[in-house]
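Take a look at this single chain in structure tokens; it is the form predicted alone.
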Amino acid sequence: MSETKRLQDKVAVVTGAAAGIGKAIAGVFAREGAHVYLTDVDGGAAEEAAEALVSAGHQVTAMTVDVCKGQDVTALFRNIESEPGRIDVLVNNAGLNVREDFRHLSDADWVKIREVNLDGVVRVARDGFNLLKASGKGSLVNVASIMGHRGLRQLAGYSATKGAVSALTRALAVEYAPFGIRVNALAPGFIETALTERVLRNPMINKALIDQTPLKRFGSGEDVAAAALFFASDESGFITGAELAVDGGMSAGL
């Protein structure tokens, strides 16, 4: 007898998704049985990327989506309005960071900053709505991080953004729940990416990250996309407005 998989048959979308995290995410929500939506501003590695997991058999759909861009946001759900006509599980992934002091932090860099971590993510939240409503119990994972509950050099304005999303995450769980929609956030550490290579590389930050890391090791983005997947699946059917911490225990020892 075959083994039922954790997602069978859901729709799934999953932001940023080509590298990274994403990626991650969306190869395990294929795996488990769903029909992922693979998007990313870079639609060439969106295309790789599902081109791969196509291959091995698993239903993935490739789009470009610039989450600063509402059109590209609306083609997106138009899109699946027709077919499927429902998202269950819908992930707020993209993300950027510029590493800068923030005395030295341009209007222009805080735009960027702020136009992909916080505008998109509402952006998607809002615009997705409907179609998470359709599946009658949907699940919005939004990627936050334990940077907006922590101070660290040069990453001001990402964490203010990753706040943001933190503090909407909660105010959203309780204005979705009376929708049947549960909404939930991942906050990773430092989880090794490309978004993360410049910093973990040096051999000195590296070492002291480490050193406040109780498990004393670097996520992957496995690691993060295991938790998406309890968001996503049934298993977390009486959690909302929680924030999982993926991040070695870093956390806990502040």
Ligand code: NAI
Second form
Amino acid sequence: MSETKRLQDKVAVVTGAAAGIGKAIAGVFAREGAHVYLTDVDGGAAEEAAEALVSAGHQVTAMTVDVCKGQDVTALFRNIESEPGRIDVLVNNAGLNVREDFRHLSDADWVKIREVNLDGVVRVARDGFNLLKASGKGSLVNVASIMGHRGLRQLAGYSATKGAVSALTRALAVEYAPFGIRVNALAPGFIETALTERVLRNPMINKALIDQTPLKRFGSGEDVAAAALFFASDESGFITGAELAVDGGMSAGL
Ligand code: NAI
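Given the form predicted alone, state the structure of the form predicted together with the ligand.
Every chain and every other molecule in the complex is listed next, the one we just looked at coming first.
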């Protein structure tokens, strides 16, 4: 008896999917039967990640997409418009951080953080609307952060963009609902990826963060991907405007 896959024949797009959380999300979606558009500003890394999934028999298309560039995002959606003509799941995952004391944060660094983490999310969520609507059951998933709700030194700029993504998620849930599109957010805590590598390598910070995490470990890309799969699938069909913390209990308290 063949097992039913949770995203069988769905069309999914993941931004920033060449590494870390996005790569894990793309992998889980592909294994669950979706045709995944694996997009990243690093086209070579996107190709590599896609090749591994294609050789395992999955349907994956790699594309170079810098979410800061309107023409890249337009090209991505144009490509999908002609065939398959719809997007069932769109994951706004691309993001970055520049650690700096807020009083020293340069205009250039602030713009860099904001352009990817907020402007990119806005662009993809706005320009992807028609294709999500064409699905009839579209699911937009924004990767926010528990740092959108909590403060940590040197992360103020990053926190500001992530808090905005949480607010945008709720507002879009209301605005997109009449078109059959659900909009939800994931709020990861500390996940072991390139983004957190340097900070987690610091023994003092590492211990302090583990002490503040009830489950006493950092998360993996797969932990976040499992939650993304829930928002992507019809199992969350009555859920929109929600934010799910994937943080080992960090935001719940000590
Ligand atoms: P990562 O650095 O491992 O991977 C990010 C990916 O995004 C890379 O492949 C990178 O090339 C791509 N990317 C960067 N700028 C881009 C752009 N302009 N256009 C398209 N792609 C671009 O980071 P990680 O940890 O996997 O982060 C993924 C998302 O999860 C981000 O939005 C991040 O803010 C969020 N997040 C991560 C947490 C963590 O602890 N790692 C915690 C909370 C949220």
